[in-house]
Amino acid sequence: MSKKFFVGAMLLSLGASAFDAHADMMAPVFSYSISSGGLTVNGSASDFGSVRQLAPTEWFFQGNTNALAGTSLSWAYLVDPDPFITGTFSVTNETASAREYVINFSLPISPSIEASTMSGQVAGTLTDANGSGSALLTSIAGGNVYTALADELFVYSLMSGANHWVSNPFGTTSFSGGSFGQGTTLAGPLVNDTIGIRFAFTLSAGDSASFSSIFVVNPVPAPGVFALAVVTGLIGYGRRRRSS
């Protein structure tokens, strides 16, 4: 299955149509959590917006919440329990001081994966939303802004020591946070239950940040299955040789 990096308007356009032929299938419990200042708010993304089925195993979630006081969070994500997560989210710090945020998106997978390859990518924008003339986004204590997770455990990280700023009123800057496993084979994790993406960063007062991201885990055929396919192919080849 081809996994594409859906961002921005492309993702929003996906919400315009649903996959009716499999409308009886249950949507996965795609969940979010947001933490700041010692407080954490979490829930199912479908409880704070809409969810549409776009393919037999693909769902599009779109929503927003202000459940964490002083913060506005919105998202648009395409997910597949097969599995991948790709989409965008935006957060606005509506308080008068800089805040540290840890934001998680998590997806249950099915079936479990014993061997895999993986890939991921992240990019974003920072906006001076209050017109103060400056905006700042940094990683927390020099750590990583993006972390891919499997069963809530670290898999791969990007944007270590990030430091992005805007220096004009209502200005916006874009940044690329890098990628992994793009155009190459990168060994992935064993996954029993979930994959996810965690974002951790500090955002200046009154300002907004948006992130586009993807995390894909591709199951690798079990050695026995692969070996059987190879042997079957060799037997067929031998028979063709003998009959020629």
The other form holds:
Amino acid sequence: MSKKFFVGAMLLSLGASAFDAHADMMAPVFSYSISSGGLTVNGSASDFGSVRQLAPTEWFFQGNTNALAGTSLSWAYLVDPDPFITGTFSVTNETASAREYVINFSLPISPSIEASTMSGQVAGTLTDANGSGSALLTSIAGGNVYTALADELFVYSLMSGANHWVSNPFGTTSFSGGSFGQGTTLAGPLVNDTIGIRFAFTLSAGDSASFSSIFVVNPVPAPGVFALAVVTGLIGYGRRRRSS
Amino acid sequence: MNRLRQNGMSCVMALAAVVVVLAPTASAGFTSVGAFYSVSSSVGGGNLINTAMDTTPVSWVNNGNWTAPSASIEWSNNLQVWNQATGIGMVNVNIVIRNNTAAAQDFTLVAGMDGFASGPFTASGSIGGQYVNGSATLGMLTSSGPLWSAIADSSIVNTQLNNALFFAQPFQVVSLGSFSFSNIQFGGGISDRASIAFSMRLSPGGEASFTSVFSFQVIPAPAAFALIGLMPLVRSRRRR
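Okay, that is the form predicted alone; can I get the form predicted together with its partner chain now?
Full assembly next; the chain just shown is listed first.
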């Protein structure tokens, strides 16, 4: 009995310390970058907004910037270094000509992941914000609009060869950009440092687009952890048999 | 011949005088006195910040947010336009609303352009959006009545997404679709505000984002139409 009590107390203590460790975690440096016309602006997603801890391992970032001339960008993202990235950004091309944009969101993870499953999804809207009678959003050179990244390397992509348009003044169109790893198990990447999502597209003059997206990496316990769990189960079974 | 010429000249002068009198009633009279943002939520009170910037003589851009302890609304590049020369006005609202609480919450946002203008108007607009469920349980986005409304003063010009009901599995994105309207006439003018209102309930961890526009254009008065119709007559007389 005293052994059980001791083990229970140990586990409680471990659990509490683990929660405390999460609660004391600093907000991750969730960063963004936006490039267009040979210029790049980047920084922490909290530089032009705020960050708030919502749960022991979850932070909410929101903000907006006009730092890239002729472009307005705003975001609202929930991130977890465990890890996942989910949220929405909207961008408006305030110039008089179509522009190519590459927008990155990157999240440092902890701990590193040796084996994983993953899932992701993207959907969005395009609006003729200047009432010109048309709006156009396309992928750049037939590439992908959404690319999931691990350690800044390609993991999965969506919206290949995208071509969405609005043909009435002040009109809006919405699009579902597809998903992966939802409802099925899809092997994920090894991740040492970061996960991220990259968006690359061309947006017509004076118009707005928004993207809501998700990228989740679920760590899969290593074989050693499985073995430990099996051994623990066997020990417990043996002890119950002996006591009965 | 001289008499004909004199008659034609006097007719043109009379018409010019009518144009001077009619033109203001057709397109002017609007004065924008700034942006209006209002948020109410079952979450409670929050801190609302909006920064309006005059980008051209006829347009303003608004960036801002409303933040409560566990909920937020973010907007950026919300354009407001009133072009007296063309008689076209526009309110553009791009927003992201997030419920970070552990319970379903109601949100109502009104974003508008304060001012006044003489009608009647013809209206058009659109809305599109997404719903993200950032929680580990089934998520829901609903509205009791219209989720989106285009409003002139206190009169509703158009509504979309009536009695909305959307579900999303954990960590999934749902496209809410896109909806447009055009050529809806409303009269009487605007004496206070042209605005867009969003009203919805979000389940815990839910995030809804929208891009939307409400535009309106002055319909030229009948006298102005008549004037346009008379112009060819005057020209033909002058040619004769």
